[in-house]
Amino acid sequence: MNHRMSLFDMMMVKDNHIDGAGSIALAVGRARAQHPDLPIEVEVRDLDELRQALAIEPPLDRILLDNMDLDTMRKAVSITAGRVPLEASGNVTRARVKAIAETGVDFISAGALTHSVKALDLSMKIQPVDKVAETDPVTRIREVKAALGDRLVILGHHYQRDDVIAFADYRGDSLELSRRAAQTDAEFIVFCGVHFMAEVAAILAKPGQRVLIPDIEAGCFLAETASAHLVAEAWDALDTALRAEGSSADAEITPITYVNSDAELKAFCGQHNGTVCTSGNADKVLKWALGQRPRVFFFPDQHLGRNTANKLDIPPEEMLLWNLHRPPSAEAVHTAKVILWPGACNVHQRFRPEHIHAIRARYPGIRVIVHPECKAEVVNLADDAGSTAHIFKQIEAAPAGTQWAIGTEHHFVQRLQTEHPEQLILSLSDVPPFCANMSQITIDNLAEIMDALAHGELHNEVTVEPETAKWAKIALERMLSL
């Protein structure tokens, strides 16, 4: 597993940083000053640097032992005595992994997984024209769709490719699509989106409705930043902090999970008198939650949580960003009104304030609209922020000649460009971001599950364990009743 996904969720202080700053302490101090909420790992080259790293307060989140021999690693483990997790890296091969593990280090990093992979041998075959019709996915999808008629409904999320969205009976945001499908009498629901969306459709589906997804591996980076296990650990830590003052987490905290999360987290909220929110109703849900109890635990998207709290005029000092590696003090918990999980969308995090400044300089008067999963400094500079449905409605209602810079996934922006040529519609970023997970749904794998349906087979069916589905549905219905 990755202990960090990218540069935005953990800092690594390496030898160049140490040498450039003058010492480990100076390098760490400068890094923490820039990003005080990010976990930090420091690379050390010898035992002397290890001792310097161990002397830093508050303690580092991890120390990397760089290219050390086994004996030095054993000494490092003894010196550290469990105070900071240790990671071994450098010259790690399959043959050495067992011996490295036996030194007592906590983690082993193997660069060979990425830098020594072999290239995939690709080739292109030209197919004779008379055979194309037999294998053309568009033709196959049309034929099966026509044959199944009302027994089938295809849902397409806004971020899907155009060739996929062309077959959608409904397109929109994830929850809206799931609710629409459940209102039909369709026997088969094919969800062209990512896995958590198909889970919601399965939870809300009528008895007998079956939910399928073209690629069962199409996940969501944001949803995967929070697992039920990690959230439960954080809840227990919050409970411990509050019990010291004679209260408890269930008495003081309402958990809210963004719909972009797995079914287990929705069930967790159902069991703890919490609820679900969407990017379109997060402010209404947060206001309701704070009317139930004095605090909210919001996961997994820190930016949607922070932007929503800002919208309700909750001061920054009453917002607490949870640190997975170093849980906050009881005092910090008691001060907080909104506790934010440290997750984020890897698409919307790419938009930065300088993108807004640059596009306004180039197009004076252009209107900037962004998704609330963007960072607060981006949302605060924009003219408007809202869900994909909100952005869609704003563009639909705008007069010809209107200029827009949109901060969200680029498949959606491209579609708006095509459908509204009378307006100038641009991506806010100079390098428009696509969601790789959404792009896992292709015309070919859609055709494959349609072919299977035509033969009476259910490929890539998405189901949710009944007890999980029961509690998750309670959380969803609690939101829908607001």
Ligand code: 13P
Contents of the next structure:
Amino acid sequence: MNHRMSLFDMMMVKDNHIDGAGSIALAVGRARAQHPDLPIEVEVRDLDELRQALAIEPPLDRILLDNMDLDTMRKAVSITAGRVPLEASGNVTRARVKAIAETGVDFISAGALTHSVKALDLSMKIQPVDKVAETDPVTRIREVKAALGDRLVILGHHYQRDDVIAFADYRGDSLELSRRAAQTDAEFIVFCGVHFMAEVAAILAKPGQRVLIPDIEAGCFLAETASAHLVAEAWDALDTALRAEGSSADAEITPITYVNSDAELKAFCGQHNGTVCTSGNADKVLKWALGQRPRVFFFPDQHLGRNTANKLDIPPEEMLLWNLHRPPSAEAVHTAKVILWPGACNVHQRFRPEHIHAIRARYPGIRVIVHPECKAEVVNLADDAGSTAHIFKQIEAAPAGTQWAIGTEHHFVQRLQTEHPEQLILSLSDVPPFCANMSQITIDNLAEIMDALAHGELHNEVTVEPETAKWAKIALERMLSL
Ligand code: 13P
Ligand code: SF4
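Could you present the same protein in the form predicted together with this ligand, rather than the form predicted on its own shown above?
First the chain shown before, then all remaining chains and molecules of the complex.
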């Protein structure tokens, strides 16, 4: 289990920070002054430092026991007495891990998982031309598409590779594609996108329709930052805080899940009178939700939630960033109008305000347009923000000679460059980010599932357990009716 998803969601105070600041207390004080909402973990080298770390108020979120022997770790566990979770680190090998666990520490981390990984022996073979002709995926996809005719529809998200999107009957953003999925009568829906998108199609499918994805492992980093179990735990904590005042979570909070989430989270929203949103309708959905109940619990993307709340002029003091390690006080829950899950997309988080300053200095007058999964400081500086369909429409409608810096996934930006040579289109970042999950769909795995279909076999069918699908459908239909 990851104790944080990336470098943005927790602070780690290490030996060099402590030596640089002068003491543990000073290093923690400085870190907390800069990022009061972020959880903090402190590395300690001996039991004396452990005692200093334990004396800090409010208590730390975690203490890392660095390179200690088993006996010292046992003493650390006894001194700490459960006040702060302890993590053992340093020289952790497979052979030692059981003995370390038996000392009673709460977590163990192992750098060996990455720095000592055994290299995978890979080789690449070039296929002779005569063999390519036999197995050419492009030809095979065309053949099966023609043979199945109206029985098949291929949906493609804007972030797909060019050679894959070329086969899409419909391309669009996640909102457009979920509408298409709900409308089509085709027997087979092949979804070229990530798993949660295919899951939405499966939930909205009519009886007898089958949904397939070329790679069943094509997940979404952002969707994985929230699990049904952790969200339910947070909901219970919110309920306890509100019950102290004679109310309850169901009476006061509308849950909204961004469509980039597992079906279980959509079902959770269905069961608790909530709904789903996409980046194309988040403001409409948030307005609706605040008309139902005084508060909203928005997951998993904190940035889309914050950017949408900013658009509706909700002040920052009425937004509460959920802390997985330290649930907020009842008072903080009472002041919050929008409670944000601490999730984020690793592609969109890479755009920074410096990119906007640099590109404007180089191209005065350039229009900066970004996806609302970018951080608020980026969205606030940009000229415009919106879903991939919104970005697409702005570029399509712009007069020739317009200059654009686009802050979103790079396959999409590259396609816009190719399709609009009359405009100057650049990535906002000097190192344009690709979505590795979206790139898992290739013409080869598309051809494989199409070939199987032609033989009457369903490969990589996406299904959702019926009870989950029932509630998730309620939440999705509520969104589609808004
Ligand atoms: P859209 O809703 O804009 O298609 O975005 C989906 C997504 O995954 C963006 O990263
Ligand atoms: Fe998920 Fe981000 Fe990829 Fe969109 S770009 S699919 S949010 S990981």
